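The form predicted on its own is given below as one chain in structure tokens.
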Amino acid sequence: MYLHIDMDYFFAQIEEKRRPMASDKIIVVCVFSGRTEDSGVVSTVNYLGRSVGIKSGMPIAFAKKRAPPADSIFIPMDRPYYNEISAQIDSIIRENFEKIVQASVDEWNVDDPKSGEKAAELKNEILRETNLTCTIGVAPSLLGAKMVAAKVKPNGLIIINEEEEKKLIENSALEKVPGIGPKTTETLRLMGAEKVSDLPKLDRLRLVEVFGRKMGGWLSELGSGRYPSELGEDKDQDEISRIGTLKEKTRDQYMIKSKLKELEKEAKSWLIERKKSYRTLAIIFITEDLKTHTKSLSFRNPKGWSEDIEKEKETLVSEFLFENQMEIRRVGIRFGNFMDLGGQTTLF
């Protein structure tokens, strides 16, 4: 069984919870360009905004006007923040289970017999750790995961069988698969499919020669009644993080680089696999309310997964620990700014 999971409106809702007085306005995450007061696009939007008609990638000037002043927040993106929230939801799922695979900073996809006893759990534990909802699809194929929990957003969960799956998928608008775009959608319609279920009727080598070998192949399987479900590899990432819990709550030194040790071998395992360098290194802390925090230094010349960093981790957790008087529950490190062992900057 694969499981799909979706952060509900995942930038607008970690802004609700920083806002908590301002839960019944409209928030609306933006990207400003800088040009004017108003210039830049939504990223995201809460619910209620959606209501009055903003969408992501709406240009903030019309979103501006379908949202009163006095009930609405226009927020720059804070990114960084994001991806931290991001790393611990992370850190949780992978507590959980093995094969995952993370499809975007508030997407991820999982292949586990067990996906549908541990569902329900899952879901609780990453509101109990990080106050956020989210949705959550089972189904026998990844497609079926991804189409089915879309119907339940927000803050569901749904678990279907194999013919129920295949009943959805047959039954469902080409534009409301995963994968098949407006422009795909558009030519599939002249070429006389408006469902999944139209496309038996299309030559598979006709299909082959529109769309190419590859998409046009999938297009044929989908028809078939079949779902490749391979979670695929990891796409490039600027950075790498691991989270995890710490025993109890503590301001123990010893505790907290224990735990880091133990994460840290995780994250420069896939150092390792990839054969990257780094010249950030940073800290993650969760504390006793929840609150993310943290702490982060850059080298002047790369890393390689083999040196030691011992000195800049109780750097970095000292300054933290004198900074703050609060208990730590969660901790995670962070790797960014990635090269390849050979000298060449990959990603930055």
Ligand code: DCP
Given for the second form:
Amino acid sequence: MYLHIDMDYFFAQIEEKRRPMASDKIIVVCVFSGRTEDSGVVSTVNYLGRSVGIKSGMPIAFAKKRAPPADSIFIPMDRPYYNEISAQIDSIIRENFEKIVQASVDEWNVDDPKSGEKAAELKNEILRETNLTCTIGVAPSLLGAKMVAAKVKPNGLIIINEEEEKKLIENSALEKVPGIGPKTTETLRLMGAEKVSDLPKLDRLRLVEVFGRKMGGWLSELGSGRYPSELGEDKDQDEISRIGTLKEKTRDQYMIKSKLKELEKEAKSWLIERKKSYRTLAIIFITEDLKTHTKSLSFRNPKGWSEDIEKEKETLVSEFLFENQMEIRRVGIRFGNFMDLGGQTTLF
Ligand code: DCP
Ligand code: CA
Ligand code: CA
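Starting from the form predicted on its own, produce the coordinates for the form predicted in complex with the ligand.
Following is the full complex, with the preceding chain placed first.
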């Protein structure tokens, strides 16, 4: 079985939960361009805002026309914070499953024979640990999992069997199928296909001729009921974090450091696989009140994965424990500001 997890109105939900008093307001997360006060676009909006027609990608000025000032909050995007929450969710999923790919900042694909039974538990754990809701679809194919998740959004959980999956996909309009864009949809419409169930009418050779071997072959498979399940690749990213849960809430340096050691190993194998060196190191602390804190430092020269960072980690941990008196529930490590081994930076 495959499992597809997508966070609900992700950036806006994070901002909403940061401001418990604002849960009855329209929350618009904005990418301000700075040219004039309102220049820029909407990154995302909560469901209340969607109900008045505000959407991702819309100019902020348009969104303001739809949102009464007294009932709405326009917030600049805080990407580093969202990345941190994303890394936390990633680590929760990694603690529960083995074959997992993070497809975007708020989306994961999982391949696990028992994913059906574990899905509800995972959804609860994400909510408990981050206070955020997500939607999970579980199906015999990854395509089915994605498509059924889209149907039960937000805060949904659904598990379907082969028969239900087939019905869902075959009856779907082509433009609703992830992987089929507007241009392909239009060409297929001109060829006489509106729904997935119309695809078998089109000859495989003809599909390959029009769309090329890859896409044409993919469409032909889809028509014949063989649904794609490749997990894909981890999203492009310019930092790698691994966060883990401590056995118990603690301020014990030894426990914290031994967990960090484990996580460092995981993050470094990621660096090794991609031949990256890094210039920033951060230690992440999630305290008992679920707040996230980061201590970081930069290196003048990029560091290779084999270089020792015990002293640096030690300093960051002691500094944090000195500054903050809370018990720690989860810790993490992050490497960032990469250089490829060839010497070219990937970030700038
Ligand atoms: N995003 C963005 N600009 C876009 C689309 C998305 O900045 N044009 C960002 C903000 C979203 C995040 O990516 O919160 C995830 O995108 P989704 O498409 O999953 O949308 P949401 O999570 O916001 O909403 P939904 O509940 O529909 O998944
Ligand atoms: Ca989402
Ligand atoms: Ca998404």
